[in-house]
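Take a look at this single chain in structure tokens; it is the form predicted alone.
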Amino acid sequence: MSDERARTWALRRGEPGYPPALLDLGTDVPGRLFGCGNRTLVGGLELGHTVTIVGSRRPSSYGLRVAEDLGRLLAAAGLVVVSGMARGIDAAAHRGALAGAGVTLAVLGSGADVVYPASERRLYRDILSSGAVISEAPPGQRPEPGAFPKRNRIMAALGAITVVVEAAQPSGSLITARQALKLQREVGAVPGPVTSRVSEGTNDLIADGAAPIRGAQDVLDRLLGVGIEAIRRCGPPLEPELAGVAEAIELGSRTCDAVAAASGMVADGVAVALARLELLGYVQSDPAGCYSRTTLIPPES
């Protein structure tokens, strides 16, 4: 029996409480949801302001960083991040919505109850403390064979516009895309490199009609209008030295050599600003040694 157990509550179809929004399901409503958390978050989700965020179980870096992003500016915007709580970018997208201060829903496929995966312990802790998280699995219950795509319904017929990250061929994420589409909700997708193979999904997505999301503000313009605009972050300013290698790694430059032949400085000097770059947020490393730009952006001057 798992730990939060006693805290199960469950919701019936037509009761109050049930998400309107999962009534276009048609003939697939789910007759009974179980929950944890705040309830009264999930009776008053206004399909409006609600955007889900779901993506590859294996993401690139770069795909984790936009997925933390836009779940950070978006909560921070008044929207409720809807997500799977899977590893990668729906966990990243998750850990957003809470570094916003805003609110975020997990949809399980496992019971509401079961911590699933059992390494997003801490994780599911941090969601049940403002948010809720959500399953028609009975408590108790572990993940069946064909229990994720059935769940990726729900995520798509609560969200306005469900927003792919990054996403191999064949993918579950795909599988949501294509549910919100048969409910006549929107569908965005972020951008990757064409050599990616986890941008694969995201790229044929925007072939076929699909939104490019470029960042959080697109998806204000989609569900809120032109002119509502996103929470940027700021980082301290920056010398023009610092600023130099920033734009370096910007355009191309992942490495201390290649950083250094961009822009003239040397080795020494280019290590030691891409150590303070980090520190202060503008750049992240990889295992291998490789640099990549954050979404952090430097004071107007």
The other form holds:
Amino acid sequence: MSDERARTWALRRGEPGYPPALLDLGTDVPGRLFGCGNRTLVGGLELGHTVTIVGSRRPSSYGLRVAEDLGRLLAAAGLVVVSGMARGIDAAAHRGALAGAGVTLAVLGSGADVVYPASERRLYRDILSSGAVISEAPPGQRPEPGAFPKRNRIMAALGAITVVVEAAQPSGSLITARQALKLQREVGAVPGPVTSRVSEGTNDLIADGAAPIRGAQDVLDRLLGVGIEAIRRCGPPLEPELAGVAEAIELGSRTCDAVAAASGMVADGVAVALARLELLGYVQSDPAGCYSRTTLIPPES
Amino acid sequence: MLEQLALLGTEGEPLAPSGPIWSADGADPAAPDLADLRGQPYLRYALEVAAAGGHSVLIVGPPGAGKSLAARRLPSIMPPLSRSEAMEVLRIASVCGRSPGPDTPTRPFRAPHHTISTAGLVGGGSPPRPGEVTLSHRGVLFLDELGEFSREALEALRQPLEEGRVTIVRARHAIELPCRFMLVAASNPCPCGRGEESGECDCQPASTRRYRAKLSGALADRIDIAISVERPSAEDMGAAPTSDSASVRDRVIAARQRQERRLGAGRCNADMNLAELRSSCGMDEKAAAMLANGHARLRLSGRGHDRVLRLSRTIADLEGCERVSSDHVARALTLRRRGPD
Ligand SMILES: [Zn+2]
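Please supply the coordinates for the form predicted in complex with the partner chain, as a counterpart to the form predicted alone shown previously.
Time for the whole complex; same chain goes first.
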């Protein structure tokens, strides 16, 4: 693995590509953001399609599992998962999002090119492969204690909803939740055992009126309306043959041979169709070459 | 190289082979034939491209999906051994104390179990023995359950795969053995083997992901093709046999001849260096645009990009085309092994 620093870019307030959600921070809008990775992702962030997931650095196994599941299912549903790359809940949420073949955005307290915590170097690299890491701190800046509460306000502003998975009382995650409330963003919390110290903060949030989050669908219900399971974006038009292959995959064909059987196409034709569908964003493939449909829908013809 | 191999044989005890030297015979009517694969046209296509360019393959699927059935049929669609290749195979056989019999040798097929030692795989030990990589020289090495092989054994395969020869260091000197083979690796889709889509898999999603990550990481940079397979349906099993090995092999031979004209005798697309890759993959505009699009949308790494180029070249060779078209690139994108490099 190379230790070379990732290349950073800068976004100034007022420039195209600066995330509009941050403008809600009023007098506290970051003048400049630095980032590594997928710059268009940051500019294209749509409030309403983002979820911030935060929580304890020392979670229970229950919390880790819930965070990973939320990250994975919400990313797969088309939301951008925002978190802080801290050990514990944050890292689990990012990991889940990546496993859901989604994109995820990390907001750091250190410079965007400084991997903190260093133990998450691998996660950092995985996030950059599709998503982005941003920070208010200039490149090369080491983490300083004061930077984290400031960083939390950026996470709170970027998420249409902030979900706290596990948090002790008091904790940084609760600061993020409070900032989200101040910005009139939704706040949700994952209920936990009343005997667990890391569920004190989250159970308190629920008692104070935060939405109880029992799973990904609760978040989607809040953001998109009850019963909607994914953000369906409209893709480019498809020729009939490609539309047929996309439908075969929607109906459960996962391998190229299954597509060949379902569509009656010859093998090399299937290979061409799948590559074109993947480039158009209608299907995705895992490392083993198994295909699944994305949430993109073809336009009405 | 082979002189050294012969030297090895004179060093004392005969080198004990661990199994038959060749088990597939393309010329033998009783040998396994590609026609035995019912249905699964894409799996057959992937094997054809693999054989045409000498590309190594990873096949992922549950037990009964025909992974080993397919791998065993790969030698039957590879070109017959040239005279000098046949000599090499004979020398290795004789060094191992095996008399190959009166028949012309055919391409070896070796399928060591995943419990094999590193020395058993790449050679070594005391007295030194050629490993499976050398026994499969000019043929196919099949590693079933790739994820079960020890990390050490898989790491030790790196040099043989890259260089086509393996160095065995002994107390007083090092010996070099030839090992140009095509690698076919196979794996279950998840730790329990049934696969998520079967509905019977009880693996934790996280452990399945770890399992797959280990797979895609193993020998990553040396495997060009990855394909997922499922159990053939009852309909497939009843289907009439399609193309047999002989007709596929004719196309493979023609494609290999094109490669040899470009690269020199005995060479194939899988071992093109970067300069050869750049100079031989003339593309039309649409093909270049598709590759650039793949770069952006599929997050191809530099190595992934080169892999797609190599595969596109082979696919174009199979179709007898000078230039690489966008359809060739598209097929290569679907066939390519994804994941880390
Ligand atoms: Zn399983």
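Because the structure is a prediction, the values reported are computed rather than measured. Rigid core here is just the name for the largest C-alpha set that superposes within 1.5 Å across the two forms. Numbering follows the first chain given and starts at 1.
Residue displacement note: E15 has its CA displaced by under 2 Å between these two forms (rigid core superposed).
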